[in-house]
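Below you'll find only one chain, the form predicted alone, shown as structure tokens.
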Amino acid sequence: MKQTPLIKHLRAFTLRGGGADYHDQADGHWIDDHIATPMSKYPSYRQSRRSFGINVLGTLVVEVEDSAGNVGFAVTTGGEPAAFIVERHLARFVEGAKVSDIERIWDQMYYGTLFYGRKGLVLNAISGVDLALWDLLGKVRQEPVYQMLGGAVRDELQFYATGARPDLARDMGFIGGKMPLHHGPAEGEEGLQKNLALLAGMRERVGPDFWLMVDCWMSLDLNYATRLAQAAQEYGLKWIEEALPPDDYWGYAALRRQLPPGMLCTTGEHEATRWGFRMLLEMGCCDIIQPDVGWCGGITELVKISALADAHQALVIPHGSSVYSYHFVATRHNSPFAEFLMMAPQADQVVPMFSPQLLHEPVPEHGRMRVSRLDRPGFGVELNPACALHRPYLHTPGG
């Protein structure tokens, strides 16, 4: 029997521009536009998501190396912070571990750094060791990710576009759109009118059968979100996502009592593991969590999550996060459809979501991509040998 290879070497490197931290674009770019955050009640921090430093980490890349050279790799947000974390604390529960024992590994990174993690930047780490275990078990095995993950149960993915234009999505064959919501609370009743308005004319465009979303970015209260819910149901809302805090469990309960029949309470981007998301789902906060897998504690995270929430029949949405996510979503009955991040500069054209730190990132046409397209090793995709890697850390192996 051929022996299962050992990890012999995990290293992360930092990148800027663009890419897994997708908020880390130049200006012009539609995601960067006067669009509604937590930090909108300052006007100096309103015009400019980047003025407050939602771009500073940059891009992670994690590599994994075994014995016999092969070497997997995954792509999230966390850059330098998260580097000194992979390297200086998790590396010592991946060097020397068979590249099979995953899940082993996934227990000792959680709660080695139970201490000072749970959330948010150590768990964008972990996600990133995570994705490039698996990556590097499948080629090893040479079988793409999600055939690992129990084998498609469709052949085909069906995508609906987040970006500032839906009119043009629907143009290319997305099933739905999704648009940033421009105004919160601080710019009072004007700023209301301004996001119905544009609400009503994105309707006008789009016809009505056409999906039309709202992202709130976690930028909203009880009170206003509600006002905006009940006002936008004469516009055919399909759902209102993230509208507040990650940690208001119970306004997300509240307000999705509240909400008018037939639109969705979705969220779920900025929340981590099986702990955070149960939370959500057995105080009814929502119809649909939208974990980040690159964020939420990878795949072997995410397949927990998802099966909590296919016991409570909710849907599991991912966070666009590219291939990381089709993986997931063409095995899992209860995530029937994806995203798709538009990332050119105008939303007007489809491009890979990660470039250009990917190659080989596959993209919808027409909206539609059939899962044959994932069949290589891994996730299928490779790291630009053109991008300019920066390793900050270095650990002594073992430790």
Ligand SMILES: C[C@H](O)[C@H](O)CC(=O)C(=O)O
Given for the second form:
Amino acid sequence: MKQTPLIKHLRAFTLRGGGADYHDQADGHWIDDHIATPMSKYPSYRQSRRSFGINVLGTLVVEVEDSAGNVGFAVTTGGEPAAFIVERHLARFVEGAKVSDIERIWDQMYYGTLFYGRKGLVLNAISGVDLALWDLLGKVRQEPVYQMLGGAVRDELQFYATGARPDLARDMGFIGGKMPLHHGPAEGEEGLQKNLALLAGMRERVGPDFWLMVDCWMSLDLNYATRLAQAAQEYGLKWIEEALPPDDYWGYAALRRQLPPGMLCTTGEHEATRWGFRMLLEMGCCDIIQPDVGWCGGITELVKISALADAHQALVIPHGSSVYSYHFVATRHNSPFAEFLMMAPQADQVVPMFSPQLLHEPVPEHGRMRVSRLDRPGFGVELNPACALHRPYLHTPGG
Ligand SMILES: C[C@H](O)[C@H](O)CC(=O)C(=O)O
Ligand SMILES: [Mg+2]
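Next, report the structure of the form predicted together with the named molecule; the form predicted alone has already been given.
Shown next: the complete complex, the earlier chain at its head.
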């Protein structure tokens, strides 16, 4: 049997300007235009999410190199603090291991950081390393990640679009459109009526049959979310997303019970690991879970989360995350469609989700993508050499 190479180096870099940290955009982008957040109760943080620091981290780039000179990489959110965790802590579990030792490395990264980790930034860093390892293994074996996960269960992926213009998304061939909620509870009855008017106007523009969803980005309380959902039933809202803060499992369970018939409750993009998703699933918090593969623990963990969801009859529709999601979605019956985040500033054209950081990043055409577009080793993308990488922390290999 051919010998599996050993991992020689793990490196962590940071990058600014869009890409994996897709909130790190310039002025005038729809994604930063008065979107409701848990910080909207403070008037000075209401207009722009960048004002409270949504883009403070930037992108983390993780690179792994093996003894034969193969290099795998991945991008996620996490920037400089995640780079510190990767270089100064996680590297010890990776360097010297076999390229195929992904399960053991994951276990050591998770349990080795348990005293300060479990969720959030540490899981972003672990996810970045995990994705880079799958990319490296794919390059060593000359196989796409979706093949290493067991192969595709469908020939084509279909997408809904997230952005300010579901009406344009419909014209571009997407199966649905998810728009951001603009006004939170602190904007009172007037804000609620404005939210409903925006949904009514968009339903008018997209027609009766197109899926229309709203993303609340953790901004509501149970009472407001229930009132919004009940009033929005008239506009055929398919789902209400991330209505409450992620720790309010009890609120999600109550909200789901109070939703109008047929409307789905979705959440999970800020949840992590099989244990976090177990809470959502066992407490009956939602119909669809939306793990972000760059934040929930990587592909290794997403496969476990997905099996758990399957046993609870819940769909897994990963949050954003471009190719890292596509390779997973292709392989699972309980992931029948995928999200595409519209990163054009006016959400009026399809541009690669992690642009400008990746080369060869496939995008949907007419809301669809042949799985054969993923037929390149690993995740099938390369780092754009035009992006200026910064390596803030070095470690001694093996140290
Ligand atoms: C639009 C949302 O506020 C957020 O920026 C993206 C998101 O939550 C999603 O794509 O889902
Ligand atoms: Mg969301």
